[in-house]
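Starting off, we have a lone chain in the form predicted alone, written out as structure tokens.
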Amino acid sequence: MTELMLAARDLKMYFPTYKGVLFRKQDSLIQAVNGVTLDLFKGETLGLVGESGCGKTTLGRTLIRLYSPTDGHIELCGQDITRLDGAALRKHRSNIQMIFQDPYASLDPRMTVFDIIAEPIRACEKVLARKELEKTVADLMETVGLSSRYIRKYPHEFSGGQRQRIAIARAVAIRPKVILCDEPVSALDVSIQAQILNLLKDLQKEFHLSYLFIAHDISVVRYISDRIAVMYLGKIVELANTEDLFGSPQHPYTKALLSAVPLADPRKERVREQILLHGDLPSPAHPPSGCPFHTRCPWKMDVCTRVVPPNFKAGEGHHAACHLLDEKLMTKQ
């Protein structure tokens, strides 16, 4: 995994507020991702875990310029898609599509099977004949698990599960690079959302995709993934391989979330360290000074309510932003 498909350097998505009816006067800022570095390879899937309202869909849509940033960096396929607007940014989106959380609102009721998914080729000006296009689009929902003879069906004739298989098969429809996952099982059942993940996988390997899967189930994100960012307010406060994530967590938050996971072990699920939060995640539009989450951390230090941690050297691939790594300062307690 070498070849960098998308990149994001110190990216930031802030939202203004207003108050008043008649004159409108600026209130805040709601700092919803606030400088965010990451990199997604050619064939990996980067898992972005964390509650919800930390930021992970803002930053998803950023990403794909759904949302103009306003401050940083995007970079898909090598070129700098930040400012890119109109024609320009069209070129662009074909390497990049989105599979949405709800398979019951992502889909247009009044149009059937067969135009959902030819959308996006016709959107990219891919011409094809008829009949053509009505080929491709039923081998598509062959590839995702549907018959093709529900090509003139519409949305509301299908289960949750299959409405996301469309979703899938229009995402996958012209061939993207990479694919953003915005939770796409989180309205499904159980059942129903491994043989989504497994598909998903089927896709990746067929057509060497890269997914960024958003998801705040990080058991989920623990099957799917190669590596693991974690994000709290708006920041990435940890980032590592999977199994070194699970085996070796470095920061507070990290362990607070993985002792919530349920243990199949009872015995296990009995002795092991619980790690409980109190308060509320802070306002994005007030974020607290220093470390973002010392509002909530168990072991916090005074250094942690003045600067803000860099992030900090864990292991080969494993960074963390905690001032607890910081071997100088430890030194000194």
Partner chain sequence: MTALLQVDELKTYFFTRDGLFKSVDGISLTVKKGKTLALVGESGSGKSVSMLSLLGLIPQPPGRIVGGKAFFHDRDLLHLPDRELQALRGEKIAMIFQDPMTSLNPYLRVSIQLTEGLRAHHNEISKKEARRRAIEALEHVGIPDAKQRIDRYPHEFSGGMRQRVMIAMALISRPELLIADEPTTALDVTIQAQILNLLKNLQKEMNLSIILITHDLGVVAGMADEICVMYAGKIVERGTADDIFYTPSHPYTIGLLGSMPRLDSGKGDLKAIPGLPPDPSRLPKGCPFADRCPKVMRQCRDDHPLPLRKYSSTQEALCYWEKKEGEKT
Given for the second form:
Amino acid sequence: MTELMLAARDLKMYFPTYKGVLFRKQDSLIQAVNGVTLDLFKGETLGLVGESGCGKTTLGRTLIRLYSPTDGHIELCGQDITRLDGAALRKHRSNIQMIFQDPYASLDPRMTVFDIIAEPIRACEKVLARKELEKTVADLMETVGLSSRYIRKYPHEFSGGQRQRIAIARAVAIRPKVILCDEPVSALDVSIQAQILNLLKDLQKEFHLSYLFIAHDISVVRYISDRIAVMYLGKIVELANTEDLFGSPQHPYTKALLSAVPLADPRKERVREQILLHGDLPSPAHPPSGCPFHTRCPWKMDVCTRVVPPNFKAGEGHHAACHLLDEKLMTKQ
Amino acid sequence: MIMKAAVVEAEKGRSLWQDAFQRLLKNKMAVIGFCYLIVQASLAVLAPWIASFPFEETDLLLGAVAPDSVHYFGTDALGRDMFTRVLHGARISLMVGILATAVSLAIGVLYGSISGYMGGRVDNIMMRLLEILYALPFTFFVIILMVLFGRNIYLLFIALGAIQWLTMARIVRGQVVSLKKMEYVDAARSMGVGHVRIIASHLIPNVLGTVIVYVTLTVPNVILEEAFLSFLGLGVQEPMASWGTLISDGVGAMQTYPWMLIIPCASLMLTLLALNFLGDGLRDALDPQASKD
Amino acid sequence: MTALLQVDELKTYFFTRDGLFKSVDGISLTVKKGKTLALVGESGSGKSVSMLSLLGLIPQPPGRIVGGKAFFHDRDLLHLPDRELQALRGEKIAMIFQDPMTSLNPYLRVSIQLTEGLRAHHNEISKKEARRRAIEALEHVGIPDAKQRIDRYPHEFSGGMRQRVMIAMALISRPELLIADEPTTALDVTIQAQILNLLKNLQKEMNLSIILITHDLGVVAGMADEICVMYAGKIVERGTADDIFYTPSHPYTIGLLGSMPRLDSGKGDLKAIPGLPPDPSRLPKGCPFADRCPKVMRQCRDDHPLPLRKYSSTQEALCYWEKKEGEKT
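Show the form predicted in complex with its partner chain, please, because up to now only the form predicted alone has appeared in this conversation.
Let us now look at the entire complex, which starts with that chain.
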């Protein structure tokens, strides 16, 4: 077994919403992440797909401890970081870094590229002389495919793809073990997207990085991931190796999701069978009872509205949370 | 594989500040306003050396004379040279404007950024406190201060600044609240950058643009308020003069010696106009999206 | 087959402080009755600007339509008085946008926004009649409980439902041409599937012509009868969906297809197109794609109009390089 880099155990992240100005009363509880368990191993890419509002971004931000989880545990490189704070947490941050979706918002417009990329190095208190630091940053820029001539430039002087390269250089600057990629290519054009995906793959090999790759674009996730977790309404409904997930999806939601992706092939597209889902995602403030997907599931059974489905094994390293996989239940019916 | 890079011929980038400055230079009115302010300020600073008469020297025998080649702006009823007095008035008025704004800047930026960055209950309490202070009638407040501590020019700075910072704090807080949600702040937090560093290196530089614009609008406000207080007789004390006291004196002599009113009024107006032009230009330059392109 | 819209050599330039932007640099296209034409390109390729030009929605200044013709039936849209163009907009030609949240007014009930356009074009329609037709339109686009929902505000609808409202609004006066600008980009994939299906069904039912503007080749494959690939203000290749996907002949189209991760083929490496699109204010001489093109030749950078190579009756590419039969790309 390879080394476990990042683990979540029954992780929950709830956000209370408030009413009132002076005397605030709790209105409701948004259950953005609702009991997530997952492992990220050394050198692998774990894809996390789901539609907007499913909680994938919140999960990412909770894992990197931008939020304090409501319940559950997070382990980073064997250390429990669930409740760490302040300086103790800061020490562990050097193991995990993040790349954000919007390369226009994630870089401070008033800083030079040098200051941006040097920021994590300075933050983790590796004291370097200015000359040395400049050398390090210049090397990083070349590594991500940017000319180090641009070290004194400002973010607004770059295109979207180049800015994302700056963000990537910043993320690998302190040689973290885990990088959390939150929709890193969804703001980019297709031709640029491919450049960035290939760069991420190259860096992974070079620095033995583990990626948690969050995205809504299933083709992108398939391209980059070794394993994929499918998230729906705060829960992981299916997790499998990439080939298994696409070869034999088990959860009805996964099936619907995969069948909804348009194919870039007119002939296949003409005969593609779709599972059209009706209705919208329920509100995470009032998730349905039982299986979270039962309100839209074409194969809904009685039990689905009452009992939360546990994880059923569907193959080696492949499991899905759906009652249809419960052999005992299905033979009874 | 890491390529060895040389940092020798790094291209200079153009920061947002430089961009803004370039845009500002294209705005004629703002440049004119800026130049006028420079001239006005240097005249005020050099007043004791430029003016040919001491500002408090009276010449009762001379009395009030209209502007001529000796007294460029004429003299007042006590025979004091108006040119000298307007220049010295500028010293006081500009100093009040700048110092009171500085006071408001210091308190307002600090208060606003702490309130905005901390959020939650702290923010709530700090903002309610601000609202209570807003509700106090300010003239009354200044009058009480003046009565309690006597008329003192430094007290005036503090009193005016203490009123102006309220709005400044609100503006800064609003900016910080929205900036705090920017991904680059999250990015910094996820990298383990501390709170103080985040405020100093990400938040303050980014609110500065808005703050500068607001400052150029605060300075004329303060000058006007000082003029108003002086007009009421609460400002600087005789024989010192500010534009406000000069106007106040001028109003009394309006019908007999009109230059005593017109000249300080014109000085005040031109300065305020210049500040407003500059402020407008700065706003457009710092926030190009807001202005029509 | 009759052409509903015929655009000839449309040129839209922007004259700004930072220079001249040739956003749309001479494009020609034909939209047939009841068919879908897709304009595919990356951001800044001029696909949206070209369509906004047709509707007279370009901010002028700094924008200006410097040349071309666009015949809709027998009227030239580019030289129509504002009044007549406005009458055409919404009535015969409707448009839907990427973000249904910003294209609906958040302070007005959906009912008002739906009937507004209808009553603007036909003042003989009574309020009651307009409302009846609005409810019908909402039911038509698959909004359940349309009778109740029509009096709600936009924020009370989900993203997918808002896009349905937008479509209902566009189609309420039964236009002949619908311009859909990235209609599903802001939506999730399961919702996208719903909306695309809806558009296809409506098209059949109403014999609607659609211009679909998108950057997503996957969306295009199932929707488009004809595809125009745009790059830096020019249409670099046009053809049927089969032409473009199975025998692409412009190096940019080939690159675009190669750089797209897909679900239906192996997990081989993506062949990214190197470099960046050119700065639209400093377009190079000759072919704008030359700097990124693997097939670049010397004449590509000459200051001559690029040759239009015809591959079949439906397919042509704006390129010096000629793809040989069966050549591997």
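Take the two forms, superpose them, and find the largest set of C-alpha atoms that agree within 1.5 Å; that set is the rigid core. Residue numbers count along the first chain shown, from 1. These figures come from a predicted structure and were not determined experimentally.
Original post:
Do you see a C-alpha shift of 2 Å or more at His286 between these two forms, with the core held fixed?
Top reply: No: His286 shifts by under 2 Å between these two forms.
Original post:
2 Å or more on the CA of Arg306 between these two forms, with the rigid core superposed, yes or no?
Top reply: No, the C-alpha moves less than 2 Å.
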